[in-house]
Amino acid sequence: MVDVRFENVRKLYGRKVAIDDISFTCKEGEFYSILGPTGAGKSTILKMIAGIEPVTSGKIYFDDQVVNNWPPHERDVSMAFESYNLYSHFNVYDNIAFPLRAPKWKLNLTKEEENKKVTEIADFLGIGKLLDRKPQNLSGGQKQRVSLARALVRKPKVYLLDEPIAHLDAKLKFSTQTLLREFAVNYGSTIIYVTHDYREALALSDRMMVLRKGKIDQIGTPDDIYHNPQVDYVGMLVGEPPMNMVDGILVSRNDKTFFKSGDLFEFELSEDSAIKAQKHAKNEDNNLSVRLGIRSEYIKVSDQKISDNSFQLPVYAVAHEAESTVVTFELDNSFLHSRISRGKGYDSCRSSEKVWLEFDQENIYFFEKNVEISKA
């Protein structure tokens, strides 16, 4: 296993920029979540590291090693893909066994030490009784664990996961991920999983990276990117409901800052959430203009008042789920979300109903504008 470093890499494609001077560092035995959109340039990252595509500038390191002139095969990785990717002729067990009898990675298994690899993955993912059939003859979810168990069956630096559970249904994807989480601990692997699905990079990595148009917008910890993101794109991206997001002004009256957002409502910030405000705010036509960020389950919503700082709102729409229940509200070019745990907050709302709302000042944040919000 290896250490993965990028080093201001850039990678055109004609003209078009897929990745803008990056830099990270995946380390050994690390589980290094790549979360991003579609054409942010997960997948170019990993065909890089894999020497699939060549970088057009900066540096790929292994440890200390610089390998961007490396050929593929010298570089001694495992790439799993979204497609299945699997030969149609080979029943599962060869399908899982292929890369064990690469000549180019040389390891002259016997029988016996390729058929205990190939049943030890096997059954770990499930597929254990599946290794006589032809990819003909499995369900899409069975494909795509065998095409994933045929990148884990060897020990390679690094393994590279592209979309690698995306077309599994619920239920198999969950049970999926606590596998690969398992495999991960037991093996000590270095594993880069690319995801659009910012559940799984939570549920899985050490470590994330957010990606946006080919630029890193965030790295840190599941818990950093949900509880502190660092850019109003990470917070949407990441939660469900998406962490509102209310563009206002600060007014200041009586040595006290206020948020105000038109002529919906305002209330008065606290000391410290109003020094995070001016941080971040921006002069915009004679006003300062500043985007507020808050989840949806540090806002409370009551049918009276909650203190001098919780303002009022009409109900656009009330959804109850099993655990909880989310209470929508119309703003001029957004809609602001609350959710309410069942039993803990006024859940009994109505449409057009006016109701009370406040929000948790210690799980404010403040954010530049980076991208536009809609009611969409």
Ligand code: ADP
Contents of the next structure:
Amino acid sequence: MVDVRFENVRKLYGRKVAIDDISFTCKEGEFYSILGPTGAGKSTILKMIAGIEPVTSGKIYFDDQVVNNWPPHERDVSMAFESYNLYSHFNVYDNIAFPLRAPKWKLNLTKEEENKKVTEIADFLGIGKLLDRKPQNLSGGQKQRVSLARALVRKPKVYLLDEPIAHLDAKLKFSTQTLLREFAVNYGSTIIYVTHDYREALALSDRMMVLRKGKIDQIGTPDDIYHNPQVDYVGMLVGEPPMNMVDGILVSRNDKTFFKSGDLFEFELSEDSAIKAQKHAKNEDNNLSVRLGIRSEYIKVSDQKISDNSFQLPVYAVAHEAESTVVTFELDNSFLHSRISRGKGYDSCRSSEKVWLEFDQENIYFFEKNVEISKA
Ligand code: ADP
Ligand code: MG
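Having seen the form predicted alone, could you give me the form predicted together with this ligand?
Up next: the whole complex, starting with the chain shown before.
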């Protein structure tokens, strides 16, 4: 296994910038996820590592060797494609065995050795009974697991997995995710894992990158990404409901700093919060304008005034879930969601009722405005 390092890598398709000067290192043996929306450039990164797309500029290293000019077969990577790429005239067994037989890897396995490897990975992924079938007789989820088995059957320097479980139903997704984690721990090599599902990235990764429009928003552990988002987009990408974003202004009165948004929404910032807020505030129309972020579980809702820092808003909607209730408020250009764990707040409120809200100031964030927020 190797470290994979990007140094100022750019990739253009014609005049379209797909990857815009990114640098990162995925360490040897690491489970490293690339999380981002469709079109972010995730697959392009994997294809450049595999050597099936050339880089436009910059360098890709495996350990301390620049691999830019290495052909794919010299890079010794193994890739699973979202689109499966199965050989339709081969059965499942032969599809999975394919990389073991490829002359370029010079494995020269006996039939028994090959059979052991194929059945082991197929059983591991729960497709051991499908080995005689042709791809056209498989469901999408089965094809996806065959594609994954084919990628995992051989131990390369780096595994490149491109949305390998995106097409599984929720239950299989969860169990396969668990298997992947187990695979990484037991058979581990460097794994670079692409997904647009933040849950997968948080659950699987040692570290992860958030990629948007060919640029890196943040790199960190799942814990960093969830609890310490550096960019508004990262907060909004991760979590259910996503992190609330409220655009407002900072107002000073009697040596105190208040955060104000619209007519109803105003509360005093703690000293720490005020310092953080000022750091990200921008002068806009003679106001200090800033974006506040808070996760839904850190907004308290009550039918009574909670503290001097609480304020009142009318309830827009209420949704009861198994373990909690989500109460939604309407703001000028967004919605605000509060998640109340069962029995931990005023979860019996109704639409249009005026209730008291309080923000947990230990858990609020401030951002520069990077992305548009909307009610959609
Ligand atoms: P992701 O995998 O994150 O969805 P991709 O890496 O597939 O993103 O694509 C990144 C951007 O590059 C997109 O805007 C996409 O349309 C463009 N792109 C990808 N492949 C090609 C190609 N072969 N030719 C032209 N544009 C491409
Ligand atoms: Mg892709």
